[in-house]
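We begin with a single chain expressed as structure tokens, specifically the form predicted on its own.
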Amino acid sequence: MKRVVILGGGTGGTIVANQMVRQLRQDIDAGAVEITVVSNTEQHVYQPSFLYVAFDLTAPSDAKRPERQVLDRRIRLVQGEADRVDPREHAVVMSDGVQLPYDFLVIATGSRPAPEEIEGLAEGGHHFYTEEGALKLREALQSFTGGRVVLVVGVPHKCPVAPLEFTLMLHDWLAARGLGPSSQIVYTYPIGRPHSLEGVSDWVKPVFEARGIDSHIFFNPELVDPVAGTVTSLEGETLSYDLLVAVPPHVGQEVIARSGLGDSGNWVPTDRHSLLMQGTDDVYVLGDATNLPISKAGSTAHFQADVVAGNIVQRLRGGHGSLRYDGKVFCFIETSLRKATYITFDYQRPPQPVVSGSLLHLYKLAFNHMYWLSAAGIL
């Protein structure tokens, strides 16, 4: 029997295990290939709805489903703590000594926000990136009066627009509520310019200019007053705020780290096309555990996922694993409560957004409802 171990039930995990099922239905079911997801929750949860959460468009139940359900019925769940990667016992050791060994493995243990990373953040400001973030970021947008919102951005951070999308959101979002004129909204970004993706920033910028939206570039965030409502950063800027909101700086998972896999951020060292973890013939990377400098987004894990379950079938089969990663993206971009663009980009072709329009918008919400079909393996 051949075995694939795939760490993590997140996204890039999910839709790889549920993929290769549908091409191995067959071996599968007489026994020459056994599919286990390791996955420490036992719930799948939709990450980009919580933006939604935080302006209570959404419930956080619309976010989950049991990860067994997302999972066709002939992959193995194991639910628990990995504890580490053994390449050399081509293992991985679970928290209560349990060993599943492999003949492929498949690393997607994603990441996590790390507010602890910028000093006060924690106590003083908000983020959307899990469920409890935004709950508390609702709680804190229902009570809010008007006044000045700070939005601040860690680097490297999951979906490379979700600063812009909360920043647009939040200026339609007050004005509905008549607090556009006693309000300000600041943003910030840590480098030369609003964005990292040339052709976004380029679209941006005017988009701020007709919002009165006060931009600040190279601000690189690194201590929050809660007590004096302030926020200061490496450049030696400090803004004041009533309301701060950070897209927080994220970390690979700390099995990573105990495996000795990773780099310093414990993200693990990545073969940008063959998806190949460095120095190994036998273990994928996908999603944001890899160190690529792609985006870290659902969409990278989804075309990643293609690349990875196809390359593991072919070499069951006896082929070589020749599909190749291109570096391909695709991210919705909201400007709005009523209006969304897109961008789509990879290694060869930079992004464009398109003109923003409210049919963009309802596609960016029915893919929300559809995204279980990805995670199954269907779209």
Given for the second form:
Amino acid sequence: MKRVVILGGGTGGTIVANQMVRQLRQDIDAGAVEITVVSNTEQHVYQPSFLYVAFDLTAPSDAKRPERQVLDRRIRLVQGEADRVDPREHAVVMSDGVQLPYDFLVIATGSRPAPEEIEGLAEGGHHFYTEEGALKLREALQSFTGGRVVLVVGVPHKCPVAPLEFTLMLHDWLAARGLGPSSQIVYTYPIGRPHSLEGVSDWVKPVFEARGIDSHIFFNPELVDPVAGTVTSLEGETLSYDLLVAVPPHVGQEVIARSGLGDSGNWVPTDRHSLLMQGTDDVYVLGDATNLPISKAGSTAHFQADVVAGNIVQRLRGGHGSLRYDGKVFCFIETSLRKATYITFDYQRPPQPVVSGSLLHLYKLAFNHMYWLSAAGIL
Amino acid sequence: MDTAKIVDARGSYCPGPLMELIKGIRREAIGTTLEIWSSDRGSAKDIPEWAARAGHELVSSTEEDGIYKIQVRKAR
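Show the form predicted together with the partner chain, please, because up to now only the form predicted on its own has appeared in this conversation.
Entire complex below, previous chain first.
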């Protein structure tokens, strides 16, 4: 029997597993192939919903389902904490000592927000990158009566358009509650323009100006003083705030560190085209877990899953697995509470800005539900 | 001479080469040199500009066949 172990039951791992099953049903039913997903949580969470949770537009329960229900019934689900990956023994070792041997391993462990990386941020700031964080921010926004809202951005972070989306949605939200005149939104960004993508920057500058949003560039948050209500950048600028919202820095998972597989941020060195972990030919890596210089986003994991699942299936059938990832990313961008746009790009082609509109916003809302078809390996 | 740590950000539009440098340099010891590889011409301008603002040292900046290689030493 050939064994495929997928470490991580998030977007990337779940899509890989379900896509493989769709092509290997007969082999699995015949006992020739076994696909195992290891997940340390019972629930599969559609993380983009947290942005909407913060604005009280949806509830956390709307965006999670049991991982067992999301996975095809032919997939074995092991719920528990992996202690480490042992590439030499070709096995995942669980925290209870159980070993899961593999012929192919997929590392899809994702990333986690790490507000503790910035001194004072966990105490003084809010974020919308976990259910708990989004709910706390929701309550802070509900009790907000006007003042200065500062948005800071840690590096690296998941969903590169989230800083803009939160800022533009916040502007709408404050205006709708009559708090616009008594509030000021201050947007900060780590590099020398308001977004990594030049086209998005060019688009958002006049939007910020028209909406009275203050923008500070070259601002990498280094120190938050919750008592004084200030945030200071490593470039030496200090801003005062009444409400601080962060897109927190992210780190790779501890299991990567315990396995000795990652760099200093626990990101796994990965070949940018084959998605094989560097130095191996039976370990694939996808999604946030890689060290690749591309967006940490669900669409990235989805496009990479197509390559990883296709190559493993082909290799199980005696082929070579020749699919190559081209760096493709697709992101919707909510530009207000009623309009949206999108960008798409890859290693070779920069994104072209698209005019925002209400139809794209409706499509984004629809995708929030259609996501489950993607996770099922159908869409 | 110390070897520079390579940060291969070729083809990175988002988060982009400068963000990759910031990500890498934050976790390195003072004195470490990072060499960022970029296919974006803008990197030759914005990486030195950020390094100066952040108090790091620009070691070198070269271009060959459309690939920009910029070395920055962590100074603080």
